[in-house]
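Given next, in structure tokens, is a single chain: the form predicted alone.
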Amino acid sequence: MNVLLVYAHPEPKSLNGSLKDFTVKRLENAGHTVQVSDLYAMNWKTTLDANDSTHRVSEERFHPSLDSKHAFEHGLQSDDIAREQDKLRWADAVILQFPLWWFSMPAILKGWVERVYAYGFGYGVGEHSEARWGDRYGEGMLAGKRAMLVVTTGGWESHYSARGINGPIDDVLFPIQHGVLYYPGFDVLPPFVVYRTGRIDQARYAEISDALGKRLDALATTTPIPYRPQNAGAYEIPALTLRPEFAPDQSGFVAHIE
């Protein structure tokens, strides 16, 4: 497999840095080809703005989506965006690795998503009609590829349990897994989460590495999270609400999982 690891942590000597190196070595030893987008090392530009296009549609007003569409369709994107899109086209699987900061991904990784997922690439794809509402949520440019989160957090696992104060980890990660990954078509694997990062000694690190290694070994075979496809009949179109016969007693995030 071709595997793209998008990595977002500012300190190479951190736990995340060590796990990133471990991941690359484990995958390569298994015969996979790996590319790493180390966003901090790349000095990745976080903000989406008018400079993302080499030629603007209008110099009077910046329109993020329309300018993005024009640049993507006419080969006018900045080089850094185009390179990352090429990596995504190349990859069979993508791993996003990051520390959970304020219940989400670091700003630099969010900026990678906002800039690389251009109009026509990450969104705005496909027919919009009474029968379909675009190629998304199970379809799209990245359909057929796999994706997985590797996440570290200082909180205890119980803090992210079903009744934990931070909310269930699956709910916390839902906007990333369902929105950032499933939306453009990825098959999303269950996340690998490391808790209590401030309390990791050598023995605990060995346990984490062993568990992560097993997840990486099964990257091609792990069953994805069974999110409901948008255009397969479960949703009313164009309202995009679940039909009454699907998960009739459920609401919220869990209703969108089969």
The other form holds:
2 protein chains.
Amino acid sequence: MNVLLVYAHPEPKSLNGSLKDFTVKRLENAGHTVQVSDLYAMNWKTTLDANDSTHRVSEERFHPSLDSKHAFEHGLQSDDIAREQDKLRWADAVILQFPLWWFSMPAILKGWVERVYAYGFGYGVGEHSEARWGDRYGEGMLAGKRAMLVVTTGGWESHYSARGINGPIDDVLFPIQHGVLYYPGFDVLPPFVVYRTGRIDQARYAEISDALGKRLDALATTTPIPYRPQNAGAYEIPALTLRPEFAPDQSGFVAHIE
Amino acid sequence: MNVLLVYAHPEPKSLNGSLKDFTVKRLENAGHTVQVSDLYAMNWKTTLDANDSTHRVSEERFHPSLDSKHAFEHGLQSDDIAREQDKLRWADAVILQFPLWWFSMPAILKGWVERVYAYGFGYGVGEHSEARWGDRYGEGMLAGKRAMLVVTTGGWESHYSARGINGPIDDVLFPIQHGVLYYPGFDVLPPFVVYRTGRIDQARYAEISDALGKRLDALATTTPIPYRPQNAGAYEIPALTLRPEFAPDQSGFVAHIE
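Having seen the form predicted alone, I'd like the form predicted in complex with a further copy of the same chain now, please.
Whole complex next, starting from this chain.
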């Protein structure tokens, strides 16, 4: 497979840096082709703004989504954005690797999502009608590709358990896994999460890399999280609420998993 | 009161720009003193990196939290970070205003959180013992201050309802409200959310600004979301799971609200 690793940590000599190098090697040894977008090393422009287009719709007023649409449709996007979109088109699987900072991805990676997911590419795709509400949540430009998070956190596993103070890790990651990955079409694999990163000795690193290696070996075969597709009957359109017969007693994030 | 408005939208002539101006005027007319951190206008440095300190612990290896701790303790933080911390110390109430992009805050605001919330200021505060796990979740440097989100989104209110496809808005915002605001001690007020921003005519703008105005008038008196404090008996330490007698049948984000 072609695998794109989008990686966001500022220090190569870190746990994240080691796991990134391990990942590339493991995948290449298994015969995959790997590209890495090392956002810090690339000095990735984090902030979405009017300079993301080489020619704006209007000089008077910058409109984030309309300017993005215009730039995407007319080949007027800045090169760094277009290059990342090409990598996504090329990839069969995408891994986002990052430390969990303030219960989400680092700003530099958030800015990658905001800028690379142009209108017409990451959103604003497909028709809106009585039967469909755009190609999203299971459909879209990235449909047919797999995605997986590799996340490190200083907190303990129990802090992210069902009744842990930070909230369950699957709920903390839902806005990313469902909202950023499933939305434009990815099949989302269960995340690989490393807890308590402040205490990692050689033995624990060996355990972690062994477990990560197994996940990477199964990248093509792991069953994705069964999020419900938007346009296949489970949701009222345009309200986009679950029809009463689906998960009748549930609400919240978990209701959107079959 | 002293009110800090941290604002993240790239275009002054936008709905967000109008609501920001409205907010400042309304608060000043009510006798409050307002400072605005207009992150785009300030050209805020979004990415947390080694340049955030004027003198690193080690030139060999950048360690995000240890370098932050060292810089904070020794007055070696870059000026832009120290200035924002001073504004936070000065403020009685803080409003974060932003468009919801990909189910979270814009990268520029996430980078404000990551850089301004230094070790010793936003986290890493207080002792860890058998009875306490740091001053956080209800305690911390920002305790006694109020915070509120003002958020705009293109999606419909039903899309963010209990069974809406994006997830309930309170759950989507939990990593910010609980994880970014309650964590360092803020009392968090219910959010003010504007839905379906693609369709706002004059009449609807009047409704929205009227409703926002009422929320601003009540900034000092609105009852905060009753998140459970970490060190007051509801959680096992150090597992930080809810004790069985608290919300015995619940799990997930909602269990952390009294």
